[in-house]
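One chain comes next, on its own, written out as structure tokens in the form predicted alone.
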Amino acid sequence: MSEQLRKRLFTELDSIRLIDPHSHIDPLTAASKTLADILGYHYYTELCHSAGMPREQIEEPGLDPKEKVRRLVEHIEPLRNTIQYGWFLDLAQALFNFPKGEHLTTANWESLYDSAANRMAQPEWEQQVLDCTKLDAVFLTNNFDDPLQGFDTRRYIPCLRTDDLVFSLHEPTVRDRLQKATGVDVHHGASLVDAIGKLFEHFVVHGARACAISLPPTFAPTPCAAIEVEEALGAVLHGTEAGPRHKDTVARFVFWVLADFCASCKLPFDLMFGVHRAVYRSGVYQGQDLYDSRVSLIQYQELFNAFPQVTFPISVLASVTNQELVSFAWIFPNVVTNGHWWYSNTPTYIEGDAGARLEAVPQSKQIGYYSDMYKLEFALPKFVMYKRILAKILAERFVIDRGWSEEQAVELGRRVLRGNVERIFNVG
């Protein structure tokens, strides 16, 4: 009865169509264009290296697509027990015909490379991709200063990244950018203030739903005095020595304008907790970030508590935080259970938080999920395993445990899945 109950739920929970509230997508290239595009994916370079792989030779400058995937597939086989190899399988078998049974080898890689090829090159090919996810709308991760321009930001949803304003804005390329993308001299916290104002007066008229950051274990922000704030400002902005204690004022200073701002625009603030970033520094690109336990939403307290009006959509990159972010959600009305992030973003780690968000936190408070995906392609075999993860915890603890209809558990995976994404970004 179970396993013929999960079918029936996932089979409903697969007809949604989605909204994915978090990616990394390029709007002007959004879909793959060979299967380097896929399989230089972090997830692969990464595992692939870490099974002992050299990085030189996945990193090696102006190496040709087709050789950087044969060098992969020549070292993917340890990583067919993973479910991001479980993830490629399902893609390739959906997308590019790819016989399921098989595994990649360097038997028959290359023929899937040449297929998926020709696939890519079809001038609708990103459309199908769409289509056969059930897509949409995705939202990007922008650059403070993105144009925003070349797009359809109806399709790709624009979210403005402040990681770079709030802990980069001692380094005088990064304060470059801010002034050619608002026109502001920033010489003092008001006109620091002015500039962020234009950078959200120019995403909010390009249609961005939320702005966004990833918070290191070390940050608690809290409010700044105004003697404080300029003396650390002078520090960093007029080229005289920045200590720790200067950036870490300008940052909180910084945070705190955001959130402002947050408020007065009506934008959800996605706040992204616990990555350590280099810590692994012979690693390979974006293979080289870390989780630290140390990382704490009590933390945010005086945040969650001075700005009530703002929704704070939380991500936490481990699964041992997933139960303090059960707890906070559960208090505070303004914070939102967001997604399984990254390091968290494997079954066994999504079936025990995403059951314990059911349980106990109001299901409107609840995103079920994002891809986090750089290319269109990995929105499918994502969002796949977690629809079949979330059937099952609505078939076991929600129809079987408690007596719910398989209606009513379908429509809380509906307003996870879709729902609860339109109403707090306010889209649709």
Given for the second form:
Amino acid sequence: MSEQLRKRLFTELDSIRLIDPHSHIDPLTAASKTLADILGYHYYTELCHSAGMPREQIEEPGLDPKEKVRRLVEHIEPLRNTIQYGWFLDLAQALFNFPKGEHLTTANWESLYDSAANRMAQPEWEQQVLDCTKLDAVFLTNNFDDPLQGFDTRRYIPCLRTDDLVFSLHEPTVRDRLQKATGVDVHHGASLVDAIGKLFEHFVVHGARACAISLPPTFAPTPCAAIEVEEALGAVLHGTEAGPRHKDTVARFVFWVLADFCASCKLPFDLMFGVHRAVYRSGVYQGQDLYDSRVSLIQYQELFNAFPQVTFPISVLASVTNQELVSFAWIFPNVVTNGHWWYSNTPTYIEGDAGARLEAVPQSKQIGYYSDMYKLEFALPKFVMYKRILAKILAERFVIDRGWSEEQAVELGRRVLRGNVERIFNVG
Amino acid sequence: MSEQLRKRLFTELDSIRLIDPHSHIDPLTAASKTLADILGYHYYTELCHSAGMPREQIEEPGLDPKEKVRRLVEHIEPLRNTIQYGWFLDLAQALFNFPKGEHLTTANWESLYDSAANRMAQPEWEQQVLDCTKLDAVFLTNNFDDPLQGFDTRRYIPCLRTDDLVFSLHEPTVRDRLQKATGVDVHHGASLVDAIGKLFEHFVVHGARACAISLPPTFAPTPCAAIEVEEALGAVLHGTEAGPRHKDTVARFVFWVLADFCASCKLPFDLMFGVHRAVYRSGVYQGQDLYDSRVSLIQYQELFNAFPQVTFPISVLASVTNQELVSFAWIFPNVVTNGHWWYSNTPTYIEGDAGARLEAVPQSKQIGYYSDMYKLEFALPKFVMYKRILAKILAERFVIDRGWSEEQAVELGRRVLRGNVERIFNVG
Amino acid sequence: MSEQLRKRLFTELDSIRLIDPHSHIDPLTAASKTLADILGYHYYTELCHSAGMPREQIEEPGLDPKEKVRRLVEHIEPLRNTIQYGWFLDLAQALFNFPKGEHLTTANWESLYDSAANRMAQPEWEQQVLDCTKLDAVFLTNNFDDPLQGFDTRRYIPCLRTDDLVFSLHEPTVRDRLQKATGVDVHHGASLVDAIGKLFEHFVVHGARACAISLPPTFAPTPCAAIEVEEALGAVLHGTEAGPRHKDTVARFVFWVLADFCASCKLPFDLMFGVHRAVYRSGVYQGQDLYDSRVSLIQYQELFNAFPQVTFPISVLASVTNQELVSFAWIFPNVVTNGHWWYSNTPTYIEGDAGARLEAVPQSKQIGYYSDMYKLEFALPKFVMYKRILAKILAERFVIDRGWSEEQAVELGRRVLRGNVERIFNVG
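Could you give the coordinates for the form predicted in complex with another copy of the chain, as opposed to the form predicted alone above?
Below is the entire complex, every chain and molecule, led by the chain shown above.
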């Protein structure tokens, strides 16, 4: 019974039109041009490298896209078990008529490459992908100095990404970009607040619907005393004597200022917890970051208390933190669960993490999934993976274990997949 | 096969008469008087608040019970997915004939409220609830200065709760209560031991069967040197200069003294690990506490080594600690697993945690479940939830995976649900 | 459907001939002589002790093997639910015709003891066990001064165990053994490196295929400055003034030297993370160790970066660390997942941990299972347990959830069970 039930629920969930609340899409080149854009995704390059492919073969300067794909395919056999390779098959089958049951091999890659390139060259390719995925809108991840020009911000919704502001203000290039973007000469706390205010203004005018940041496991934001801020800013802005303590003070200060503007601009503040950057220093591009599971949401208790009017959609990297997230979202009105991020975005972990959320966090406070994609083609297989798992959870834990009707189960799925995205981010 | 099997096992488990080894029942008013006692449970108030209901609406001074229920029902729709709401439906169907398949709504709450109030007003209501739940006895959570008068201590079994003694002796009100309860003027280590001894005497005379405490994640008890104790007590008892170090010394000292009395009085010492109090300071009553998953049972290794003759039934807040608990209960003869506590008390986590215990901890060392309830009506739906999950685990992991007979599976269930409670706490 | 599918997959997996990549077998007495060798395994003694059997009854000096078994059987009833007891039944049924459905009791233990002793006394018993288990070779755990004489090193493959060298060089007996094994007078860094080099030479000549170590949760290896090393070695080697800092420096230095020799000798370096020794000080032999789940692979990032040419098969004690391991093995080419260790070696945890690995780590980088056994008879039930779980995961997560063919699923199983062991350790 359970398998048929799962299929029926999946079919219903799969008919829902989507808004993708977090991606890294470049709205000016949202869709792929060749399979190299697909297989060049860090999930494939890092897994091929992890399985033995030298980084130099992947990142050779000036490498032709077709040759890059040829090389990756040569090393892709060890990835066949991975869900990431599964995404590729789902995508290729749905978008390029790649035959079911076939693997990507040195024998068949070239014809797939060529036929995909043909489709991608059609002017309506981007629209075809959106239609096929039933995707109405996609949130972006914009640098703070993004002009936000040249695209439809109702389809590609701006989101102010703030990592640089919080953690890299000691870098002259970041300060230069801030100055150019705002026209403000940042030399003390008040002018920094002024500059950040101008960024928010610019983003809100252009339809931004969220502010976002990824956070190292060591960060624990608290309010700063004004005098402490000025001393730290003095050191950091002038690039002299900025030690770890000063940088941490500036980070905490800027973070607090961002939360303040999220409050006044009514923007949710997406927090993504726990990533350590550049752990594997010889890794491929975007394949160097890892995490430390010894992180706790308790580090953010002051923030959640201080900003009751700001909604914090939160993403975590490990199931141990997901259990905390479930509890924090159950207690704090402003804490919302958000998708299944990166190393947690595989079926076994999604199944446990989503199951726990669905039975203990109010249904209005759960954002089911986002793609995190760089190219538009990936929304389809990633959301399909999630919807299959969601159908499984709803079938087993709600219809079978708790006696829900299938309609009720689908309704809960619709809410976490679409309804909450609309309401929480004020879109759609 | 699995679903029918689960039902058969559940039916058997559901026929077992229960002793509830941990609750917060007030034995003088054990059952509810109105639905406000039911929906006023912090699980509903905190989840309604989390989903957007202002605390002031819930906690308005002098609020009429019926109006309180009306307001909560107005905000309860977002909770429909939660297992806590599921408890309510199970309870209302079993005890108040609330129709299956119906939700609690603004249209039907009032008739439920009135009919429930009628039933609750019957003199035999408390007994009806006990009968319907097949509940023979319920452990209490008594303040150290509870007179333990006016109720049948074989039905409502006293348990000495000791948080105040360990962590709040620096508060004059706590010292006053201790003085009044014992007649001892506590002014140094020996008199404190004397006072605590009198508490144990009082509790044991009145049929207490356990001592209990909840512990913050930072606590790590070890024996204290006498001189260190006297200095710390000097500061704490006189309220002057009692800093964190002094308070910690007193906490470790009192904790050790409690373990000593548990040994001499042959009382199990229930330890509940990991809670941080008042994390969400604007939360509703009892809806402010959370936890830090970075806690380890290794913090208690000295205790477990020092008191081999004391049984420690242990509750944890997160699955990461449950895995440690499984291992510690497998190695230490005096460590026993105890129920599924608070934020771990939801099906996905119970299923993983209980499954791991059932296959690696001796069957004699597992206390399956307790209700943690404040009102008697909650034992029914909470134990039903646990029994459903227990039936699922026994069906899938024992009968199907390991070829057990159904009789063997039920026998294991009976042991963790009832037999171990009797033996470990010397009741029944 | 799922149960029949699982059985078909299990049958295929069960036909695979095995190499066991980690054990504690003594190759001179690999098989058991009596049931006391079986029930004397620490899993049974520690669980019987945990369930109430006094240590003195188990470890009485000069205790007759048969009397030891009699005593253990008297206390074994509380273990019937445990998977470890399940191993015993599987083993006794497969190797000694113990009847299915029967428990080990005070009524039947003696006839089993006698018939088992008869079989074990046959000269071909060891070969029978190997044949019945389809076991081609077994990795050992050899002390650094093991002569590696008197056995077939293609069947019993040496593995250099290095805990003593890294963590106990301050003990004179360890230094004596090192001196005797190598003929090197270790008095400074260079002579220590020289001595360790001789150990590797000896092991490689005798067919060693791995180096191994278990690591406390507090260890965080990094390179040491030469001057720091000489100072610490001075203190440690001469046994005077060797404090924790000196010991830690020596540990980090020796560990780094070992990794260097693993590189030059092309030996994988098995790392087993997180064990605290002697936590329960009154526990039975080998039943005193536990762990602290607050450990992170991030502590080893410098190592993984510094030795890209060394393969690190990694074992962990808890699921929280397994999730990190999945992520690290996905990113670092030299990190490989290795079996299910000790407190993680129970079905619920194996199922979650293995499921996560199988869907996110390249299939070439996973060593499915090892027995960790002390006596040859245990490979059979332990591998059977793993193969049942592997069949379940492949059935549910690959064939059903992802549409794989059964042949593909079995092929993946074959790879993690056998193929990767051959390739990673260069055996078979």
